[in-house]
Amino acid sequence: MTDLQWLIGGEAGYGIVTTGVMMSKIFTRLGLSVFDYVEYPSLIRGGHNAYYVRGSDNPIFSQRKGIDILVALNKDTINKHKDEVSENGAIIYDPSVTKVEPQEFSPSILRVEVPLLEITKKVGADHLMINTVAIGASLALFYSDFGVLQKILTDVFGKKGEKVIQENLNASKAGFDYVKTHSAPPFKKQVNALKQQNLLISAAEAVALGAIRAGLQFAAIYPMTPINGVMTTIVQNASTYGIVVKEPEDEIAGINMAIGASFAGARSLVATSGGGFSLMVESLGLAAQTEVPLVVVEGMRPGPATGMPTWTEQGDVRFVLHAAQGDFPRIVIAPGDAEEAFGFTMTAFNLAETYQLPVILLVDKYLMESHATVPFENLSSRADSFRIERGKLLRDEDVAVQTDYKRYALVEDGISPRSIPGQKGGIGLAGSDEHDEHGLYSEDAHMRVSMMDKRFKKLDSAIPHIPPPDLYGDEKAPVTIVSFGSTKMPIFEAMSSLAREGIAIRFLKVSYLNPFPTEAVASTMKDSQKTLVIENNKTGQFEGLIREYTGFSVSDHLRKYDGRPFYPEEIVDHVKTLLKK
């Protein structure tokens, strides 16, 4: 069995996250399951940069504890993970620029002095390439033929140039060719290549691309991690489907701008963080008085204010299910991993027409910013299962008879017919305040009551297609975890873990959190014997929330708000001293 994971630390502007990446596609092209995560400060030089890529002939799902191959670009690398290191791993650095001591490492780790510096000198490449002869060194441990490291830097630089092509192989190629002459004894994890071929994609771009297949015809997008990678993808295929991309001056803009263009009939999107969304939440309350249907990307960091923002959390889950004044309908749905995005994402997109309101994708940094190996099959089967479903957006034809359009018709299902400007009788206002079925202002009590109850009964429609909560697992399983969004991924990997020790859990994952799925939780807290709620966030904001709409306390919590993901490790621990209780 292969499971290698490699890490490589160093300052920021050294190319570690291109590097990261790189070794994220060899891994895919060697048709293993791959899985990768980063870690920066939010400064744009200088600082701690690490980046984490796992890779196996099996199925895997998160990052895990212990690193077989450290690639040290810097002391600090050094000493910030030299306790990560696993027996029998590996160890490269220059020793020109990282001393090592004797006792930093047991003996069983393997060190690979690799001269980084000497060698882009000797090729003739910028110092800064330093990355690109570590990946080449690294590829050296485990692999033996250079032919798919070279294919991948043609790939990737090939848009630059023969020139910036032949610098990155002659660097790359040296730093193989050196740990192949020099390296003894050999790295005892080697890599057999699999036929197997997967996408190797992030959250960030299914949601892109979940968008586009959605039919997105505008974005406003004002750049914040974790979400920018949301709007490069976009942006990279705006052109091919005509999508028309605003870089806004502000978030309040780009939520107007993407209000107005769906008013105007458009399938828009926006996408922000935390802070971001804070500034927006008024004119979300616009897009629901005015039940103009909006797609908004919410990319959780840790908070208040500035917080942490290059870190990963899920402090917002509150905030989103109740951001802006006065009670209105929302949808929230929390994807767990990149196939969820992009599945989520479409749908959202259906959900925010059919039913006339907000709909909000709730994400975070580990989410967005991590990279997973996908099945092609799997991926394009839904998108090719995928229908649009406008609603009811009136034709032409429809509203041409119409002799008194109301756009917020007190119909049963609380959807009134939309339709659009430009369409003949059916001219519909539109404003902040409190309106009758026109759309005139109105502050009549009666009418107050109609509207809020008319809007309200969107979710009571919506309700019975919604699809219940995941349930993994072994059913008649001692403890279940019970949890949303990204979690999911660690927890499968755990659920792995266990499982090979002969210990069956099961998970219930909960992926719309509004409307909240009150009776498939509860049926399943009823018939559990032990629940344990994992959520990356202080205060319990999701295990409040079972308790709000179910009634159930849970038997334990596990919670993290450092800033990091949750490890496996830590959920197999918590789970066995749970059994132990």
Given for the second form:
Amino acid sequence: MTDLQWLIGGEAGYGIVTTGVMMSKIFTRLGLSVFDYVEYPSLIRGGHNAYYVRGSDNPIFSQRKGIDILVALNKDTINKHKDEVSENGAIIYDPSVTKVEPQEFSPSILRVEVPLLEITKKVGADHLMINTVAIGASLALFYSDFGVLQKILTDVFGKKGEKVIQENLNASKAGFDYVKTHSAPPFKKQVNALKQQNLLISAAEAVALGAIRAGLQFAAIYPMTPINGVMTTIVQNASTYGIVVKEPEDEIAGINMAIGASFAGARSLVATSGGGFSLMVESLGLAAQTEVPLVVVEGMRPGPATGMPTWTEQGDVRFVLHAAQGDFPRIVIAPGDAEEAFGFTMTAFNLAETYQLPVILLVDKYLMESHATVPFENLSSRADSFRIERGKLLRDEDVAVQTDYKRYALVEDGISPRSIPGQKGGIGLAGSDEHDEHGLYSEDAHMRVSMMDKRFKKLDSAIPHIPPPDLYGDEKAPVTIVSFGSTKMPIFEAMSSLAREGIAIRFLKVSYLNPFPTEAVASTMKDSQKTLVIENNKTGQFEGLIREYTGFSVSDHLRKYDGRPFYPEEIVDHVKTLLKK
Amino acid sequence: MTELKDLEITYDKPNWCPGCGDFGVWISLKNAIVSLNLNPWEVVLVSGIGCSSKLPYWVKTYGFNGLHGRPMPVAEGIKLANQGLTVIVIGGDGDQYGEGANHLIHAARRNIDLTVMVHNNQIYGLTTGQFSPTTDIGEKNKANPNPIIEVPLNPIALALSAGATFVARGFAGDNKQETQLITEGVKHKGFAIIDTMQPCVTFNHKNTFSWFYERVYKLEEEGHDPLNRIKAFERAEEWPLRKVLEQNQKERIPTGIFYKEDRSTWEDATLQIQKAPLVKQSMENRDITPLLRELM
Ligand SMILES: Cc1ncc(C[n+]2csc(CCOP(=O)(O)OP(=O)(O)O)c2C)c(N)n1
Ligand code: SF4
Ligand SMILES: [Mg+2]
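How about the form predicted in complex with the partner chain, since we already have the form predicted alone?
Following is the full complex, with the preceding chain placed first.
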């Protein structure tokens, strides 16, 4: 079994991220299952960047502890990561830049000294290309054929022209050849290529592609980590698919533009993090009150205020569930991995338009910026089977015959037929004030109650169509983990390593935080022996939800709020301790 | 042909205080829609919150009554989704020059084809008379017992410097001129703002109809050339004042068109909608296979 974790570390500004994704791509092309995870500070130059890439011939779901190949572009990387290097691992560094003392690593660890700087000079490349040399050197350690990297570089830099491709090929080939000719004892962890047809995708890309497939027509996005990837992918494909993407003056403008575009009939999206979402809050209520469909992507990172902008947390659960004054229906979905992000984004657009309300996709930095392999077939079949549903959006000819059209007609299922401006016969006013069926402001007590009830009926109408939470693993397992969102990835990883040790556990993964799947969660809780809630925040926001909706208290919880995601090892240890209790 | 009666709402009527300047603006807007012969279902009135922002309730066109200070971005979204619509923004001085000033600046710079009508009563009407960004320096009233120490914002100069391509001032006491300004503003392809002096008879006891009658003059009667940007700034500087006048002094308030410019609009420059408005484009059956392949 191959399970290789590679890490490149160095100063920000040295293309660490590009190199990391390149390594993920190598593993992907070799047919491995891949997961990568990046840590970087909130600055552009200086500071430490670390990119972990893990590849395995077995399915994997997250990063893990331990580094098999450490590429250290500076001494700082050695200092920070030396204790993570596994037995029989290897370190790659340039001895002219980084001094490594004999006692710093155990003798089983292979030291691969590569004159990265000198090689860049020799091939006539810029000194910033040491990472390209390093990637060639890394490949040489675990694989025999340079061809895979040659093909990737040609594909990736294809648009930039022959010269750029050649420069990159020269640099990485020189690194590859250097290791092939100089590394004396062979590296023990070799990779065998498999025939898998995977693609490599981050949840940010998955959200963007899902939105594009779902018919996105308008997006107004003010940049903020961790949703910048969504914006980039949409912008790059905007002209192909006829999407208008604007960078507004602030998030308040962004969400109001999206509301305006949606009111006029265009499928619209905004994406932000907690800080930008804070600015959007009043307008979220506006979308609900005017019953304008809207999809909002909220990428969590540690708060409050600026917090730790480039790190991860699941601390906005309560915030998105309750944001804005008053009571109004909203749907909140937390995808657990890139594939789910793709699917749920498409679903979100249909739900928003069918039920004429805001749908929030709750994601986080860990999910958005990590890449994982997904079988090509999985995404393409989801894309193929997707159908756009626009609910009760009226066609021109239906509106034209109306004599007394009421935008907010009080109908049984709460979903009033919707006209859009430009349609003759559909004239009406969308009001932020409480209103009557025509949209005219109203402070009448009966009307108020009718309209509130009508809006909430839409949620009741949605509930039968919302799938129950996913339940994985053995029914008789002594422990049931309950969690939501990105923790799915390390939990899956923990489950597979526990399974290897013969320990079966069960995992209830909640995707819809609102409407909350009360019955399904309650019934699983009831027939579980021990329950363990895992979440990436301090106060147990999700655990509180379970108690609130089901009345059940859980046996135990595992929480983390240091800006880092869970590691499967932490979950494994915790489960084992719980089993002993 | 669109007639006034096509714009009448039968189930409600304006509830502004009797004598409020908002009535004049309301009538002028309807007159302008009629004189432009716009189909009511192709007009969208987008407002914020305030006495003035209630106006869309009482005109039978499409309407969107949003949040305080935020009608501008809603209108921008509507226009980008369907540039075939005539989109008119309605707000008070608090709405547009206070809470929503940032949006005003950026919409002006983009030169999106909107007409913005600011009902400038130099007061917060709906919240019962607190001072606004355009309240005259030195003013005091029940809500503000101490004289105001801030210099008022100059909406005309602000709009000019932000890049608006049609900048005008109207007066709710002159419906003929106001109708003309709205008509011109809507006809203008680009960002048009009409700062309309709109006396609040209930809370602003200084800037009354008669106070304005004694001070307003028409730019076109004094040979102002609206294509001259520098002259436009000079005229903008005439009012509001940055200091309290002596008893025997009297300011002059220019009205009419300060500035006009031809510049490509935001929606014209947005490639994706050059062939057809977004809402007329199909979003069905998009093939994303090439994008998925790129990730392999
Ligand atoms: C976010 C927010 N803050 C404050 C208010 C309260 N509010 C309502 S209208 C208004 C000011 C109205 O003044 P203006 O915009 O000049 O309109 P007018 O009533 O004078 O026509 C304020 C402060 C609000 N509705 N929303
Ligand atoms: S308070 Fe002033 S602005 Fe509001 S309706 Fe009355 S007169 Fe008009
Ligand atoms: Mg006012």
